[in-house]
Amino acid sequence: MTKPTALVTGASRGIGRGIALELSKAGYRVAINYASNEVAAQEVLTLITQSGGEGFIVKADIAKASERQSLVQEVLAQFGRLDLLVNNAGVAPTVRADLLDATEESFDRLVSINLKGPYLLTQQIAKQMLKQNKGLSGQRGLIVNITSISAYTASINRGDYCMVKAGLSMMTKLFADRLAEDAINVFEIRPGIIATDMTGAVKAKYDKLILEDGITPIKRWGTPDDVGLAVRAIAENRFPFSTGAILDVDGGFHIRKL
């Protein structure tokens, strides 16, 4: 098998499924991961195939250990390796709460979701790609954690995931310095304000943030395209010489201005 191969959890809509859509393009397969929505993944892997594309989707929560093992046990049975992991999967609080409101629950909920499945998928993913030789791009494998620009914005009605954010930007900095010398690098992708299901609920909010109090110098919103273009840079090896470096693709909102 000479095609890479990578593994997108949470593939099956929104920011995921750009990033999916956009490895195929770049001559990845493509293991789509998804949690519960079995026909919003099957229409990513019938998008693939169309194209030309090789994939299939594979149903796992990630916060499940159990389901972490199976996930991974299965993508090396369909593949027989791993080039590629890009750890999306991630969930906002069902209830947007004041700080001094939020819930446990809802605490440990985005913590299982957001913070502690990626942290042991890596662990777990990292084991294998160290067990196999360079791949035509030189590297054993690239890991790719999706994070926010909420990894270092403070909302004070969603504080929880604000803090897995920062957790899961953390997180990239301790794999890349632990595995930078066995080849694999370790990026973070700091997406801004981008349309999706996630944020469909504050659409009217963003429009006027965006479009007349210009919070991004480039005044649109975000797509998953544009997450799925810099992660497919990523996938090509353009940044063979970076590892624990963080991507915004934020329409420049981490510019400070006056």
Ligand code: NAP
Contents of the next structure:
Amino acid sequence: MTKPTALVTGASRGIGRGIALELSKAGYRVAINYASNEVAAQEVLTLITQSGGEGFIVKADIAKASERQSLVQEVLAQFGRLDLLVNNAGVAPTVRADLLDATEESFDRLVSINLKGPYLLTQQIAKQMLKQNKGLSGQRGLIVNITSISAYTASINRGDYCMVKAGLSMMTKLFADRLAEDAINVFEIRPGIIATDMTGAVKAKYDKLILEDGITPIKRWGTPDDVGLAVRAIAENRFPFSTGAILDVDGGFHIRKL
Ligand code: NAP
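The form predicted in complex with the ligand is what I need now, so please give it after the form predicted alone.
To see the whole picture, the full complex is given below, headed by that same chain.
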């Protein structure tokens, strides 16, 4: 039987790596996209092939139109169809600057990589999915957007990041509504504080918030596997009557308490 196929953007490190490995365990062939770290991407592929899975690595900056184009072409050339797109690639601001000082450059970078790239990539891939028959999951395709607790939590030292994640959250609703009749379900996963390179620079701050201040009811850092397992449940079509839904993978961070 033909295996289902997935494209995970930013799968060379962190959360994307966790998602790629989990999807491979679920029987998916995985396109491992990366921006520049080929060694890390190759390592993910090696882990997949060593455990009997299949995939390939594909370099593309999702912020660039020509590279998105060649990314989609490469995925279709290798797989013939795409059952699952995971919009995971994303960056934090290079400098955590106060809202009053944050630069236009930082804003443009975050919009390009974290919002415009996923939006235009999804547009392209949704058109491909519309041409496909229903796959093993019973869906013509599935789309998962990795947003963040920052989609609704104000951090005034990285306002640009919060704004683009809020935009990505709206993008989930828009594509979910547009594609529902065509058997393409769209989901948002909101990770909380996850141990990756992105949070490495602020580890001491978050250690205190989690372990001492109890900012999350479940008092531990999240892991890429935590997010990978949530994507896997979607990939295995465990939510066939849900679209536009949000999964909080955040140790309970979103709970308001009194
Ligand atoms: P990370 O460890 O810094 O990894 C980022 C990944 O994205 C890498 O694979 C990187 O590729 C890739 N990437 C960066 N820019 C790209 C571009 N322009 N085109 C294609 N790929 C690109 O980050 P992470 O913590 O795993 O974050 C992954 C996603 O989860 C992001 O969207 C982030 O906003 C979100 N998130 C993270 C946390 C957290 O606490 N870590 C919480 C909530 C949400 P290279 O290896 O080639 O550089």
